[in-house]
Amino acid sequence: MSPKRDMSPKRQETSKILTSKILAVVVWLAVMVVAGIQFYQHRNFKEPVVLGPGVTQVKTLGDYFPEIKGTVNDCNIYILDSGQPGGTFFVVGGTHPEEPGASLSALHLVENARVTQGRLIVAIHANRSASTVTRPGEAYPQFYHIPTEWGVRKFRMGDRWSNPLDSWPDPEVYVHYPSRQMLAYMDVRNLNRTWPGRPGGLITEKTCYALIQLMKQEKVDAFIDLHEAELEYSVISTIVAHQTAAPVAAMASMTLTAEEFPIGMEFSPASLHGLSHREVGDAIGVPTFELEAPEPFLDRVRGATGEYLLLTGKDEFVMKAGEHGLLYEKIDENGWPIDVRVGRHNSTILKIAEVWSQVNPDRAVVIENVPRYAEVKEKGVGYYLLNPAEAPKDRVVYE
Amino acid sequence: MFIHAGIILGVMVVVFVAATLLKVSIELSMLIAAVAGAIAHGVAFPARHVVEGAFTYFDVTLIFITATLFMNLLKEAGGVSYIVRAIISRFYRNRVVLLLLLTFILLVPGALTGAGSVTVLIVGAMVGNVLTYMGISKDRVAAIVFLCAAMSAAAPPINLWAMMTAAGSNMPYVGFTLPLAVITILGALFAMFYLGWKGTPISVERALAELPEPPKGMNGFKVAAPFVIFLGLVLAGRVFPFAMPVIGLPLAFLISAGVTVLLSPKRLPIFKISCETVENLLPLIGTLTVVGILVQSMALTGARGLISLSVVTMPILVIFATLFLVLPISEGVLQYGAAPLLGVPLIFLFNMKGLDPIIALAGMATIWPLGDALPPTTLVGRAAVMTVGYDGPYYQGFLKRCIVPALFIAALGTVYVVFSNALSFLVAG
């Protein structure tokens, strides 16, 4: 007789239950290592940045406000001064790493960008603990890579909230400070609700509260948000603009529509609180301009998620859910692409930087060298992005 | 695209029924049909989306299972039978009242656990056993129980498709609670009304002599301390947010419990007491995962973009008229799963065509938890039914003694979404 003949029933029940709980343990445990590993390899990913002709000086975030050194969003903060006086302006990307064309567009200002009067300074990833991690739930692709003339660069996508491993639990209802507003939650990791932030705050919170204090420090005179925004949300394709910042964004987008391509203009609404375009204006009087491009990833009725929709905005569901009236912003078949996107941004930048210096000629801000909206359309995002394989080392540094 | 999304969602229909005609429960059903669906989208390996999708509803399921552990501390150290004794002592010659505090009771721990099934755990006997010294029958105890339960599940602060909803549409969990309180103590009183008020008076002596006694030393503060406590704790981070450190509420939840542990006249097993309350949960707790992963998988396919696009696209007064009866559906189908699926592009088209979304959710969340006695799943209903000792035909007895209370609540619901926006006044922090 086999040894399991001589079990009663029950132990032959509890043995066959021993035998799932194991089975059961092993196959959760392979699945942890290995989605571990990716976790891992995402969260510790370093994006190399080439240093363009423009940039004179790399710092960090927390140069300008201790608490935040040697901390995740400790981001780094690349300068372009031209030497001559003038203006400084501040644009930053990243503020939610699940919109790619922000960061990407900073990107080009940082390896492009020659500033002629005035200074340039520029955050690639504004919030670098959101770029760690990938929203539950929704599938985002863990990396994007975009096609240049010399290979492929690989990028880190991200999530609109700060990485939980970093911020974590949230509060019952998070009170924006200090308006004393209450919203969402979750929203207390968001670098676009946390404006203009506190020193004795959490991470999102402090990771403003530094921001403004580099601002002070450096005494800029303009600031640009860049985001991305889905199809079905009304605030899109538009530059929403703090009323110090109004003249400015009205004269820019009625330009940007007669030469390029179609971009509204909105105020900053002046009871929501936490917002860029809102807080930095009221708190430092600096004024803010927040850019708003398509992106068709973000729609809730999009199809298929993963790095061929974040790259080149084509989406059927999309596109079925605007012929229904449903959409804030136009989609036909070409989609909205990474290049259009960038491409837009680019051109909102520079626009703005135009006017600017047309209306403030002491503290003027000229920018040169970075591709213009029809010049990344015809050649793509890639072709402006330099090859860290050859450039000098002292030359490339990492996010 | 259609023909893709169309296939895969086919797939994952296919396995998950085939999975539960097999016997394999619903959680595991779920979780089948939302890999075979990852895999036949082409991920032969989905790891990653099966480990980041179980974590979707991560601090949910923190939430919950706190805020259970807090109320079955309770109920072991007495404070429960302590109420429920109190009130039968202080009321029994006044029906109107002893129902309207029957009524609180039942909704009480579904209130801060956002589950129905906690509800008939930790009091749903005890006000059993007193519904029926009132002289009611079980069938119509069973149906109050499951339909206080069902309210007491939707009820504020924590109402889990409301919370889950409002979490993928990136809308804050802000302001239901008057909305959510109104309706569901409405659909509580009726329920408990209508099927309660026929009865006989109580026999206060065989209530008290069966119920079980509190331990010596139980009184008011020991029960109302750790509520205050956890009051206080929320209060707290309102009130002075830029002083107060964030401590989340299972944490809020932890401490109630540990002031119960403490207040309590007898050594409460807490070890015994967690195990219990985590075994005890566990099904729902694999229903949460679990459906984080098939939201995951489904987003990852475009099978939900699919579902989504179906459903704002349908003519909104059809989808007015039906909301009655596919959220209970659902419900009984997906469990919560329902939530994320159909409530999500609900919120977004009810938003687009401009009605107050937070209202809108508010009832589409009353109506869910009525499907917790629905087939496959009949989770809750079944809980009802055996707690309180009905042995009657489950579909012909106890679910046709619900029907008129949850066509009420359903039909409560509706109104909440139809004129969403000239109910928008009792939107409040």
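Please read these numbers as outputs of a predicted model, since none were measured by experiment. Under this definition, the rigid core comprises the largest set of C-alpha atoms superposing within 1.5 Å between the forms. Positions refer to the first chain, counted from 1. Compared with the form predicted alone:
L18 is among the residues whose C-alpha shifts by 2 Å or more between these two forms once the rigid core is aligned.
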Second form
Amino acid sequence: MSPKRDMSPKRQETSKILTSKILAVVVWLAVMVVAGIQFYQHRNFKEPVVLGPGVTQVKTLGDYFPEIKGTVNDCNIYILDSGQPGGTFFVVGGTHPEEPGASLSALHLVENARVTQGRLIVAIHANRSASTVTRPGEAYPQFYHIPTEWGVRKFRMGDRWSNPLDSWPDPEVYVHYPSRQMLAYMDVRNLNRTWPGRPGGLITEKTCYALIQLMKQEKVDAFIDLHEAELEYSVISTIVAHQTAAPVAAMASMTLTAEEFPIGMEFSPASLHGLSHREVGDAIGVPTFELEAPEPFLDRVRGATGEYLLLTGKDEFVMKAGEHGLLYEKIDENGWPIDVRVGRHNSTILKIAEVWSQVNPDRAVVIENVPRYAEVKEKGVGYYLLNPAEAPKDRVVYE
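Can I get the form predicted alone as well, since the one above is the form predicted in complex with the partner chain?
Next comes a single chain, given without company.
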């Protein structure tokens, strides 16, 4: 038998290239599998919510518009009914799930509030689809964690727009209904650009339509839409009000600035369509307030985009931008922590309800047992979150 001949240099080179390609494919498949598992876990993660002492009923958005029933945006609707005559407030968080202070403030209402006159209706994740996706290209964390007295509560981080998996394809240009105003293509998935919605639209438009049906059927007297904003954005640390809500917003702004923290008030632009503070008032006459708290995590000049920045609001790059006069809100080494942002929202909601009730005593909404700005700032957001493990099973639901 002749001895085995060595491979030629050309064959050796070909073998090395083939081996490299196989290894590259294996690595690529491994990365895809790991990423796929992480995306699946994030999309299907269930956030527990403990029904506080004031919650009298839990419905879903699909109860008001059947086209939403059973879809990703069939979010929970929490009703806190005092049993006493009065008005009805509707508060939503999660319009933009990349703004966690909004959802956490709504959660504080559900787990703590007691209503002694009128009714309070709350949605924690108004655009649930947007909470099932983040921005991997910008290194958004998939989850964030809030320490409590008894452990840690874990929450999904989200995006500004509904998940493309739930709404595809985007149009070349988004034409808002019914104004016909042309907006950016991806804003067809933006819950704060699709009001008042339409029943035959894409999922985000249907969601806005369903929220409008809720307000009609529940005879809502006032609507509060919770948000956070980058410091580079001029609409920040303010209450944006439809003209029907302006008197209450102005008084709430002045009182809060004198008693708790500075907050402005702005009129909703009449010619900018799709936003809650314009369309809800125009469509069904419900006075609407949009609250904006500072969130440095959203700034384009930020540094590392991680959970630390999300929760502490501390960033040297945003501070440097402030030194050069590029921001519309101040920032220092203390940043804008999640406790401050949630506390601002809580106090603003309560103050709007107080002023509203003074101006409209026959439609008063009296809310108690919700921590205000100073309390949340001192004790932290987690101090006011309940332990799902200790709650009765029939008092725990999932988002």
